[in-house]
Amino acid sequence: MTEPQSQRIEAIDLDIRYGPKFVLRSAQMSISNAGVHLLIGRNGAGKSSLLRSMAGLQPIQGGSIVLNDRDVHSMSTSERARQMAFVASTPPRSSQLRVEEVLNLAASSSPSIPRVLAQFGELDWAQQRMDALSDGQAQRVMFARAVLQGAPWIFMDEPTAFLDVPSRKAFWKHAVEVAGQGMSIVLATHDYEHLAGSIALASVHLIEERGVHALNPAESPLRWTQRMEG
C-alpha cells in the first residue's frame, strides 16, 4: 500500500466533449489529499467523462488535468498505472480468468491477495471464474484489484450500480477504510443520499451547466440534491 502523502489533482480551463456535445467548458476543479471524493450531477452532465479524463482514459478538448504538477495526458501508461487505478461501472464478467488470476495481475505481493479478498469479498472466490460471479461480486473483486495496484488514486464510475443494499453499505465501509490508509477515492455516483451522518467525505463536486462546483461535504445529501434540481 502506498504511504500517505500529499496529493492534488486539478482541472484547469477544462473542455470535455461527449459525442458532439460539450459537457464541460473552461471548468475548474481541485481535489486534494486522501479521502472519499464524490462527483455528482444529473444523467448526462459529464460525471463519467470527467472521471475518465482525470484517469487519462478519455481525451480532452481543451485545458489540462494536472496531478502533482504533471499533466495526466502526457504521462506514459506505466506512469499513470503507478499513480491511479480505474474501476469501470460495468465489471468484466465475460472473463474466464479465475478471481485469483485477476488479482495477481495487479498485486505486487501474492500474500496480499487473501487479505484483500477477505476484506472485499470471500476467500473462496479465489478459484471461481469471473463469469461465474454476480455483477455485484465481480465489482467487489475489481475494487480489490484497484487496491492491490497500490496507486494513491482510485477512480470509480458508479461502483454501487449493481450492488444490493447490504453490499452497498459494505462498499462504503470499505471505501472509508481504504481512504483511511492514505488513498484518494474519487467516485462518480448517484448513490449518495443515504450517506448522511455515516461517513466523512473529503469533497463533493457537482457537475452542471458545463461547469464543476464545489459543495460543502458536511451538508446533508438532500441539500446537494436540491442544488442539483435548481
Contents of the next structure:
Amino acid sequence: MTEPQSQRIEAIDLDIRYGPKFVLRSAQMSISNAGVHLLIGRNGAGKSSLLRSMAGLQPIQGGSIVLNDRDVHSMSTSERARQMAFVASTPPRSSQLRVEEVLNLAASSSPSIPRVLAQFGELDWAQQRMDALSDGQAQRVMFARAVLQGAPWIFMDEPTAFLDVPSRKAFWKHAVEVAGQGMSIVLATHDYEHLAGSIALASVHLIEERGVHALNPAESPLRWTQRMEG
Amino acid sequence: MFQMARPMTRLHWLLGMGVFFVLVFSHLIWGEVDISLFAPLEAVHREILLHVRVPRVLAAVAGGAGLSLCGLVLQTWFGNPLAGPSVLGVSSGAGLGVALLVLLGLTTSWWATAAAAMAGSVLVLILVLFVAHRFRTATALLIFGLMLNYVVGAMITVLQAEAQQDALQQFVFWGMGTFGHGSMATSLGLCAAVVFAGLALSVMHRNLDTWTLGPLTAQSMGVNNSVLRWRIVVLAGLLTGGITAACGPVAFLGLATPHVVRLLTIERSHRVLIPLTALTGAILALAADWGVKGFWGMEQGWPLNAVLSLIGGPMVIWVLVSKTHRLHD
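Could the form predicted together with the partner chain be given as well, to go with the form predicted on its own?
Below is the entire complex, every chain and molecule, led by the chain shown above.
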C-alpha cells in the first residue's frame, strides 16, 4: 500500500468526442487526496469516457489530463500502470487463467497475494479458473488485482453494474477498506445510494452535457438524483 | 499453494518428447528403403538422409510447430477458439504472394517466393486485425476469414487462367502441400525462423496472459496494446508466409493444435502453452506426414491437406458445438 500523500488529478479544458459528436467540451475537474471520489450522471452523459480518459486508456481530442503536474497522455503505458489501476465494468469472461496467475500478473510483490486474496475473496479461489467464477467473484478478483498493482489511484467504471445485491455489498465493503488505507478511488457508478450510506465520500462530481459540476459530498444522495433530473 | 511448478506438466513434457523422438527416428529410418540404425551407414543412405529425409523431418517439425504457434497467438489475440492462420485467410495471403511470382513467371528464387508469401500473410493479417473489433461474435470473424479465402482464391484462379503451362504445373504441385519439397537449406531456414518466433513469443508470455483479461485492463496493467498487436502481425505473418512458401498451404494445423494442447493440460498460462503448443504441433505434423508417406504396405499415401482436414474439420465442428456459446457477451 502507498503512504497517504498529496495526490491530485485534473482535467483541463478537456474535449472528448466521437466523430463530430462532443461528449465533453472544455470540461474542468479536479480531484485530490485519498478516499472515494464519485462520478455520477445519466446514461450516455460521458462518465465512462471521462474515467477512461483520466486513466489514460482512451485518447482525448483536446485539453489535457494532469496527474501531479505530469501529462497522463504523454506517459508510457508502464509508467501509467505504476500510477493508476483500472477495473472495468465487466469481468473477463473468456480468460481461462487461474486466479493466482491473474494476481501474479499484477503483483509487484508476490508474498502479498494470499493476504490480498483472503481480504477480497477466499483463499481457495486461487486454483480456480477465471471463467469458472461467478461475475461477482471474478469482479472481486479484478479488484484485488487492481490493488496488487500497487498504484495510488484506482479507477473503476461501473464495477458493480452486472452484480447481484449481495455481491455489490461485498464489493463496496472492499472499496471502503481500500480507501481507508490511503488509496484514491475514482468511481463511475449509478449505485451511489448504498455507497454514500456507508462511507464519507471525498468528492462527488455530476457529469452533464453542460459540463462537470462538483456536488456537496455530505448531501443526501437523493439531492444528487434531483440535480441529475435537472 | 502459490508455487507455479506442476508435476503433471513435467509428465506431459517427458511423454511428448518421447513420442516426438520416436516419430523423428521412424521417419529417418523407414521409407522406400529402410536404413538400419546399427549397421554402418552406406553412401547412398547418407545421401537419402541428407537430401530427403532430414530436410523433410525438419520441415514437418518447423511447419507443425510454427503454424501451431500462429494458431495459439491468433486465438489469444481474438479471444476466439476458431482463429487460425488458414481459417483467417493468412495462409491464402501467402498463397497469393507465391501465385503472383510463380504464375506470372517473375522469378524462380525460393527466397523471393518466401518474401512474397510473407508479405501476403502480413497484409491479410493487417486487414483482419484492423477490422476485427467490428465483429461481436466468434463466428462473424470466421465468416470474414472464409470470405477472404474465397476472394484470394478467386484471384489465384484468375492468375492460373493466365499462366504458362509449366508455371501452372509448378504452382499446382506446390498448392497440394507437402513437407517433402524443401532442400536442406530451406528447411534449416524454416527451423531458424520458428525458433526465433518461439523465443520472441516466450518473451511476450506475460503480456499475452494479461491480454486475456481484456484490452482496457491489459492497457491499464502496462501492456502497450498496439505494440503487442504489431508484434503478433509480424511474427504470425512471417511464420505463416515462410512455412506456406516452403510447404504449400497447410490446412487446419494452426487451429487444431492449441485445442489438442488444451485437452491435454489444464495449464492456460502462455509460459506453458507456448512450448507445449510448439511440441504438440511438431508431433501432429510428423504423425500426419506418416499418412502422407503411406505406411503398413499402403500403395501410396494421401495428400497432406486431406489428412489434416480429416482431423481439423471435425475439430472446428466440435469447437463450434461445444464452445461458442460462451463468446456472446
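Treat the numbers as computed from the prediction; the structure is a model and nothing was measured. Rigid core here is just the name for the largest C-alpha set that superposes within 1.5 Å across the two forms. Numbering follows the first chain given and starts at 1.
- After aligning on the rigid core, report the distance the C-alpha of residue 18 travels between these two forms, in angstrom. C-alpha shift for residue 18: 3.6 Å.
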